[in-house]
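A single chain comes next, written as structure tokens; it is the form predicted on its own.
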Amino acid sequence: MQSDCEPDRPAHPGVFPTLEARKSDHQPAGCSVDFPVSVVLPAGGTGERTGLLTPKQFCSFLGRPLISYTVQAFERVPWIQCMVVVVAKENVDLMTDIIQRFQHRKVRVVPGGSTRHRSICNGVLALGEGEEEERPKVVIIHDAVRPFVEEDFLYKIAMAAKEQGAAGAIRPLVSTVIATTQEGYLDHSLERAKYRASEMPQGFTYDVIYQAYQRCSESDFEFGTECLHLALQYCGTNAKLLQGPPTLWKVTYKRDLAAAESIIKGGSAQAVTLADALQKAVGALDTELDVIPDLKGENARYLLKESNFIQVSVNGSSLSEVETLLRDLEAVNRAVLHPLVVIWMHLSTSDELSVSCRAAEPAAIMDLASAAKLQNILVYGIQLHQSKDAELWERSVLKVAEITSALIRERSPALVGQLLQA
């Protein structure tokens, strides 16, 4: 079904303003494509690992579900010709009336199929569909639950794509990975240095992927998930990987929704890679954490409820939100028999505050903490100057990341919340 909506870009409902307003700072020089690049979406997934009943990609935020985010992220694009979403046949209508309510352009829904190659495929045929001079010279396939695309890497991507036949993002392993015998024990692990996690987008030269799909086995089609595999095996095309930036993460857990629910309203996309580093960090000491935007009206259970937990809040530095929830905590009087850590992180930029600001705030800091101690609530402060270099800031996150789980290891049993200033 193709949208008969005006050419106009979306407007309402809340456009992603930290999108917006880095895309003139991340425009590449010389950012122009000549030739035609499409995109497949596919959308055909349950969200079994959410936990919930409706699929991750039609959870709403703010009033527009989160793949028309991932939709309008391409629509900002001009050089992206059209965008094929593949959606499970039950969901067509759903997806169609989302295209209209939020006046998609340039977007077309195509029913998908029983697993992720199948409706893949489906989209990639649909774009073959007409007359062969209209045939995009690069596809570029996109999780639709991956909404922080930004221009600059596409462009990465379906430049490479365009030269070696596909590219493909990459990311760096977090944790290590690790093979077990069936009896469930220790077999081996890899070196981690070695290896690198696949994310998306990836790019192919039409042709490529079209044969692909057209060449691969039904096993392939039942159990594979990699499509940069299929075009190797069958096409013979070794695939440029790039390193991708932290904003391609996937809306994967239920904790995720809460995280780009933040970055919608505002929020720091580093902060989010930054909870979701703790978050890894802190799950090696067998402790799991929740992501919340905020302790406010319903999250205020975690007070009372949960030891547990990552607020990621887009302030600025704010010693009264410590202040504040230092109060909560001991009204709920959690500290009675175990010491509780609380460590407030700020994320801030290199001008964001004054030198005297800056020097100021350790001092109101240890205030606090010296304070709360004889509530047995132990309060560290941590301060993290965001860099726009990658390599830097990714050292940056596994360094804060090391000294927090340390701080959770060593001090107490429980942690009960990191403060994400940005």
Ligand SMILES: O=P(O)(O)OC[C@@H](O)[C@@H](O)[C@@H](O)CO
Given for the second form:
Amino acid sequence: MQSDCEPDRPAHPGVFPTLEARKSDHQPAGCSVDFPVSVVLPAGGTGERTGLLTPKQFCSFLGRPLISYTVQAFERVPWIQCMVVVVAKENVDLMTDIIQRFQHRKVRVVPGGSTRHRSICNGVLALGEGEEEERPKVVIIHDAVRPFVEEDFLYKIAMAAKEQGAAGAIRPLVSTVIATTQEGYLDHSLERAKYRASEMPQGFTYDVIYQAYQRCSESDFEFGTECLHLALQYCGTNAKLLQGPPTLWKVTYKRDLAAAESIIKGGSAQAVTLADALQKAVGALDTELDVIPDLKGENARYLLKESNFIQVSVNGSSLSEVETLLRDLEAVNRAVLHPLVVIWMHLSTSDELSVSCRAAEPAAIMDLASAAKLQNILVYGIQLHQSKDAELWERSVLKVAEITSALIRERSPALVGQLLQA
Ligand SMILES: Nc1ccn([C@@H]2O[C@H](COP(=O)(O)OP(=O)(O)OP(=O)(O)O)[C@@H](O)[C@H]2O)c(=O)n1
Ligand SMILES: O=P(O)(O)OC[C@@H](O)[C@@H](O)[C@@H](O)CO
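Alternate state requested, the form predicted in complex with the named molecule (shown: the form predicted on its own):
The next block holds the full complex; its first chain is the one shown before.
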């Protein structure tokens, strides 16, 4: 949100410690993780089952390839150190171009192999190329064609993997699993209640997944589909299984591409809806404000203006967009003459938030705000629930606009770091 209103508080001239330096004594926002975590995104397949010539991970929605949505989901998680995207040799340049075009951070590309296990193994080896102390404690492995992954579940997988050595996402089976005879008849059926579908993300301590790939057989590399099995078979590590949300599904068939497209379009429509609604609501107030959903692309111009911002984080369960914005402000190294107001708009659509993150949120925004205040940036939070009741939603948005306008006008130090309820 940009305002031309002049600040009514004296500026705080002077050099401020960098955001990075301060972060060392601040837990990262959102879910806090105190050990290095890296990610391997296998994306070296051809997507034959979609029947398309373009591998499904490179199919575009709203001008952005599917894999870019997955990378974006991970780069928004502040406690993830780096990502390795594993693509077929012939797609290395394409993937490099996607990273540049969409300004992805913390990600590098390595060539894949003829099978998924070979690709994942290449990714794990790439994470181990540096000095021993640079290696991650935990490696999260996640199919690049599962774009709807949330920080709070990644947090659970990472914590369980650190404790147990391996952890994996599971979902209830929808259909019963049966074994067939060679002639195509029923041999026997499995008791469905005893089985689960193995999904992604999965997490492993670096040592476990590295050793598993060092010891597994050629047959595993050629025909295997389950990393958790390798950890058990070759490292004696029994993975902790965590039931994940239904959003973890894998894009496999053409119909899955259509489903992914409608979710992506729905999600961005939601962001636009909120931004539009806020724009209308604040327009009715006494302050000339613009609502900007992010500071990417042409919105980056706001970084260089003496302005106030609103950051619309649609259904974000973490503060990482605000962290990114504060880092961008830091990067432009602008002499902050007037207190900037940054408002984290937390639109929660799901009723439950994982306890680990919900409890961490107020503390996380306070932490972030304390660090930002040293840069003369005032961070406030407003939480609103995406109500399906149009009237209620309209009232919430108006309330948000009033609170926003007051925060920008008053710049109350007492409310800095608070999560206000609209
Ligand atoms: N040699 C391979 C094969 C698959 N994958 C990746 O593993 C994930 C899950 O595999 P799958 O859904 O089977 O993808 P494809 O192999 O591309 O699909 P298909 O079997 O239909 O060709 C995908 O992100 C895929 O790109 C990979 O990195 N390297
Ligand atoms: O078998 P595919 O290559 O289609 O997909 C890989 C899946 O098997 C895998 O992602 C999960 O089952 C978890 O291991």
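Remember, it's a predicted structure, so these values are computed and weren't measured experimentally. In this text, rigid core is short for the largest set of C-alphas that superpose within 1.5 Å between two forms. Numbering follows the first chain given and starts at 1.
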Query raised in the report: Do you see a C-alpha shift of 2 Å or more at residue 171 between the two forms, with the core held fixed?
Result: no
